[in-house]
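Only one chain comes next, encoded as structure tokens, the form predicted on its own.
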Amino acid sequence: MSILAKPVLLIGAGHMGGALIAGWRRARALEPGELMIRDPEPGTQALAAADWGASLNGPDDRLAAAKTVVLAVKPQAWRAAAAAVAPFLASDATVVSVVAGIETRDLSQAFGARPVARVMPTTAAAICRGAASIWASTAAARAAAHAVFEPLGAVVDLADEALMHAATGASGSAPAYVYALVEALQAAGVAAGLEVGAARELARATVIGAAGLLEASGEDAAELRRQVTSAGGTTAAALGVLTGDGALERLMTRTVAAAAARSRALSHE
């Protein structure tokens, strides 16, 4: 495992910085004077951390003692939060972004040259269950993220930086496709005629439960699909409404390619 180069100065403590928050506590990766936070509005991670002792908010001249320094604002604050500590850090301090669509280029410009890794992670690293995809131009920034990101989950290095774009699409936001799945899960057992709460209920338990069998397992996606579906069964006639004519392949490759656009798109705004 990559060391953490101590302190960390976290730009940004919304719903993804506050997942970092939770998640470093989680795995005891920090000690508490050893995150700063920076955020004008600090939301209940950051709150909770100030009073584990990280510092919130401090005054501009202590961050110059960051070594690893983590953006995590939204992509169209990420200038001004850059240009507000910029000035301040050491000439030493490594840049891990988490801002989806941002360019290596820009950013390093942005922070004095300073040497710059982007990972596209999910909020789950806030229970140590995240992925994150990580590309950086020199061996150590790509240490700096792999020791930011490896105590909250899984790591996948990324060949090339414009495949950051295809990593948004397939992993940073797909817990919300899982999440709108359990959604349209739970309102077809509405009308098939279960009860809402039964149905909330059984869309999350099987939905999770899935998940973790697949986790626990280790067997591909695929042969536990078989597993579950048996000639002429009633999974069998499900499956081909799901997936029949590739109709669920198509989808879910409109919808990856969809946010991979979106994702250049802000690299350009």
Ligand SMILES: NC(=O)c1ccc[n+]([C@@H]2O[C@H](COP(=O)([O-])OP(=O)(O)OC[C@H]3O[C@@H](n4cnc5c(N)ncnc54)[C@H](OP(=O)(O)O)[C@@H]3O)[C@@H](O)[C@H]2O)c1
The other form holds:
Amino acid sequence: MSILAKPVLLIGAGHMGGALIAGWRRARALEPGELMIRDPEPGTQALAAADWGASLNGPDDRLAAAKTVVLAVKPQAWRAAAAAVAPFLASDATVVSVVAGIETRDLSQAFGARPVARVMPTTAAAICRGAASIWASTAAARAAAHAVFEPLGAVVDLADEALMHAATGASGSAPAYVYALVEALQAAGVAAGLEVGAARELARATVIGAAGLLEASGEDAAELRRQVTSAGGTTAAALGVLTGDGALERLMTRTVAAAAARSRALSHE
Ligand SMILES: NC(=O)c1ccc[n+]([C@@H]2O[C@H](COP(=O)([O-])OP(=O)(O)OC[C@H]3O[C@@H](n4cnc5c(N)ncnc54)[C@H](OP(=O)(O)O)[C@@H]3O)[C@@H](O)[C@H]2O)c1
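Moving on from the form predicted on its own, kindly provide the form predicted together with the named molecule as a structure.
First the chain shown before, then all remaining chains and molecules of the complex.
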């Protein structure tokens, strides 16, 4: 376990920033006095953290205390957010950015050449079941990012910054693919004759149960699939449609590539 340098300053407490707050609190990674939050329109998690005792939109002269700065604003807002805090930060503060597509070279420049790590997280960080892909050019910045995300789930180091685009497509954006799968399974259940409520309950419970078994068993997904697919049975018939001729793999490859391409484009906007 890497040691988290505190206090932590979180810039942007929307969907992802809010998930980080919830996860840190669940994991007891921080005491209230060790969390500073900046957000012009604080949402539920930021307000709950302020009730808990964290500092919310405190004075600029307090920012110098921050040892780790987590940047979690939208890509369009990052330059303004960085410019608003950078002059007040201590020279040894490390910046950990979860902003999709924005490169460490640009981030480091905007933060006065302070060390920067990039992370592509998932919102399941809120329940400490996240997946975080990490890249940094220095061991110290990488360790800072590990310390921020290890309490929040799995962490994976990337060998090259360019791989952040692939990690965005294959992980950061991917919870939405799973939710879309649940929606499609529910709709298909209705199309097959189930009532809406029953189809919803079954789709949710089936996906949650399959994910739980994946975790509890530690088996590869391919092995679990084989275990529930008997030759000539109903599941084999279904998979003939879903994965026959590599259909699902081709669709998923295009899906991940679209997210990666958007991430590349964001880095040039
Ligand atoms: N959501 C995900 O699943 C996910 C996954 C991986 C990575 N990310 C990355 O996480 C970042 C945040 O995404 P999100 O979905 O959490 O966006 P979001 O819900 O819009 O949250 C961003 C928050 O930052 C606030 N903000 C804007 N300007 C600010 C400033 N100058 N200083 C402080 N706070 C400011 C926004 O306030 P206003 O609403 O007032 O603008 C908003 O509350 C993005 O860069 C995204 O690439 C997200």
